[in-house]
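First, one chain by itself in structure tokens, the form predicted on its own.
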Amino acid sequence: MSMDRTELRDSARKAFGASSATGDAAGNWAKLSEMGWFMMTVPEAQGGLGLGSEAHAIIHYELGRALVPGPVIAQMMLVEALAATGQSDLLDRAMAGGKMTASLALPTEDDVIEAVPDADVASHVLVTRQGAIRVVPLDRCTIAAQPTWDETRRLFDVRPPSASDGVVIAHGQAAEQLRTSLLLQMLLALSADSLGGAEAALAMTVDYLKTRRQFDRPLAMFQALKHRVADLKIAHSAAEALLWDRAAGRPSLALMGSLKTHCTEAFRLIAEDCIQLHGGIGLTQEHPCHLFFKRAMLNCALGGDAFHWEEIAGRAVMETTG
């Protein structure tokens, strides 16, 4: 990692510490507009600052390390879009903080978009359907809320008036390949952000071994329980070092929904497990251990799930092993 990717995350952890799920979602949104987090990955010439892959998987790394709510990772797939497209006005007010959206489900011909973040307080939603991309104005939409355990996430369906409306930015072989660099950057981002949760679920149950004392000794020396913290630290690890390969480098489709499917899944898991090693307070509602679950568990299914990725790199080694 460079000095500017170090520097990045330091004024990350400044600015948001610890866990935010629980604070000012509109005060966090006005922080990340003033840093310029929006504008992070548009080239300089368009008025962004020209960082890449790497830059979008810090912040969302420690979006997600601090729990942050919200529609970041629709915002940025919403600014990219605009940003190859080249529309300037709107990319102007999204870049400025001004909330728009996209699914973050896998793209479908069907008439209802399903997992839009804040679809309610946004201005336009991003739809990728029928051979074309679009921005639609979210006044002219129908809007459903779906109820969600994530205490981070507020997910909307949204049916567009009709199948050309709004405003097109690709069509044809270029709006294919917008499509899969969009899929990708939301694979790369939620991969991320699993990673960031883990990493703060795992310091906050060491913090706790350290603290809680059984037969006049801290839990943490207990050996059964340095073995299990060891072994979610290797998980994590082992995680983070595929995340930040595939960040520097052009994967396929089909390693970046590997990479999502691994990093997600090893976030529930230490999720999990730091739930059970809290013991009975972890179960409580006063307790964070939850929050992080329940954004490990809606990360899992957001971008497609495991069985979906892990058929499309099963069939990707076929193709390539013949």
Contents of the next structure:
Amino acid sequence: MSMDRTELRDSARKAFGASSATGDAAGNWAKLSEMGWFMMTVPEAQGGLGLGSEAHAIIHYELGRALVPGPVIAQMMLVEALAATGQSDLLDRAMAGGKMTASLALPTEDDVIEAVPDADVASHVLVTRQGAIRVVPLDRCTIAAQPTWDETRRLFDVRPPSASDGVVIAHGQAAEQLRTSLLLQMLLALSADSLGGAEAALAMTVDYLKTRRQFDRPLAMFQALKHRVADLKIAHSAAEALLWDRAAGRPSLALMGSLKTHCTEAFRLIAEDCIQLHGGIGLTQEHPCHLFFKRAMLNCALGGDAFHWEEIAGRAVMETTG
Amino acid sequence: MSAALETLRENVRTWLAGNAPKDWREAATHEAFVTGQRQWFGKLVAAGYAIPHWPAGWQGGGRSLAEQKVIYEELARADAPRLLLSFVSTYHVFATLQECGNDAQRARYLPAILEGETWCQGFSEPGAGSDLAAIKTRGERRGDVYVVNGQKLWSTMAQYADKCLLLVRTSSEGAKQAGLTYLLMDMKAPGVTVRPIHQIQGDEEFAEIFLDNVEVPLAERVGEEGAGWAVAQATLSSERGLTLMELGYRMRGSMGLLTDLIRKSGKAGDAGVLRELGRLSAQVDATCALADRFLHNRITGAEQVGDASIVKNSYSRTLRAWADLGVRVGGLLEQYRKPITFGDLNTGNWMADFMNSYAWTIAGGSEEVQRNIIAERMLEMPREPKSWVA
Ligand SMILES: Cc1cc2nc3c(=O)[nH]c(=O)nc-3n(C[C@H](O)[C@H](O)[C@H](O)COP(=O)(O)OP(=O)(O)OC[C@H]3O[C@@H](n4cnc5c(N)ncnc54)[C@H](O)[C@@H]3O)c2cc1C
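Show the form predicted together with the partner chain, please, the one above being the form predicted on its own.
Then the entire complex follows, led off by the chain already shown.
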């Protein structure tokens, strides 16, 4: 991470504080738009800040760390789509914090669009179907709330009225390209969100082991536990190095997919051990362990799972190596 | 990538095409290995690619991180032999003298390394492995020499070494770390006997060193008497961190051995195998990224206690996973014993590579010891109380 990026991180950290779900979705959203983050990756000529994907990753890392609720990943995808296709009116609204959303599942050819965050309060949704990308007003869609285990995020199934509804912003080759760049963006965001969450969960666990006493000593004194924590630290550090490396480059879809898998799996590993190492309290809703765990599990499933991306990554290695 | 880097890559690649030894994997005898290593090192030095991690002023030194990466990537791509014989000299000795040596020592030993002088590391002993500070080999000061008596163990390539990084006990007062002194010993000095040991894959890669009234001049001491523990940390930090950029990129360059095997064994369409390959490649890339970051932090002075341990454990596990996938994909045929390639970690002789991967989970401080360092020194978890009484 470069030096000017540390500034961005520090301001994010200041805004969202230490880890633990703040729960105040509206307040967080207001903060995010005040700080200009919805316009972060938009070129300056279009009224944005013109920052690249590394900055994008930093923000999501911090949002994950603080378990910030809300449809930020979806919003950023919409902003990217509108900017790329020159939809300035909608873009201005979205950059100013007008809530719009997109699916965080891999696009399918189904009628129903799955895993759309905050669809009940957003004005528009991004729809990829039949070789075209459209922005569809949500008041014309059928929306079904899907309660999810991860309570830091709200997901909906959305059914647009007809296949041809809304404004087409890209089709054919252009739609294919846009779809890829949106997918890349989502995968990077999920990776960063995961490692932010993992960092917070790990720090919380280390602190807990230092204070909790059993057998007349702090748990942190037991080597069996130290070694597990060290393993988690190694898993996090390796995934984080990969994250910043790929965030600064221009990875293919296969590489971004494998990054997403690597990072979400690291989060899952850490969140699972976080529960185990907390003992009974880790299994309660009073303690934040479960929030990290559920967010990790959802991140593993969003944007295509490990089965999907690891096979693609393996195929890519076969094609490019040897 | 910048034009200058592209040019460097072109130059390295062209040079390697004309100069990298081709038949080195067939070098069956140790004599052939040693001769091959010496010649190859000499060529690399002359071309300016042997020591990219040394500072400016040395032949090919002063390379940026990005340039180092290019060189290691190209060495791996060309399947050039790893410089095992010069490994301790160019990494451990360099880092130790750079950080803790004096000008006279640097002026005498660093140029000699480039001329082919080779070194081994004499730290471990029968009773002092993970507990390195428990070493018993004694250094007794007599006039202007230390007289050394004792035994060292597991010293890689000691049978071919000219010089030795030697850790000895000069005092048994106070904390055990406080009584250690760091010496530079001539392996040809009277009283030094080396006995090679057979390693798990059947090779003799490390050796025992017996020391019988060996005289080491006072001028060959690194740091003050009693300051050996701190000097040893410089050596170990280099072994655990600095070396890993090269090793990481070499492992990445060896992915081709794995994809070749997958094709040959007819498993290229097997989704399970592809997934494992995909997962492994992310792990390999993560290790390379981690080593890059370590070096960057080291160069900019931002290295923290435990960083080197993280890189080392990540590398050693990934190396194990790499070889393990080869063993499993290769199936029964990998259980037929094949002649080994001396001194390399990524050969595609999968069982040999798998066994050799333990070199990195044990040597240089075992995985468990690195975990202790990460937990206790980096995450500041308390040490266990010393309540045990023999
Ligand atoms: C291939 C190879 C090359 C080597 N090259 C060199 C060399 O060039 N020069 C040199 O000086 N040495 C060298 N070594 C020695 C190496 O540094 C030691 O083998 C290593 O430090 C482990 O010490 P040990 O073998 O005595 O094992 P032990 O210390 O006896 O350890 C045995 C097991 O117990 C574990 N263990 C030990 N202490 C603890 C603890 N506190 N907590 C938890 N687990 C613990 C270890 O991790 C290990 O699994 C080499 C070793 C190998 C395998």
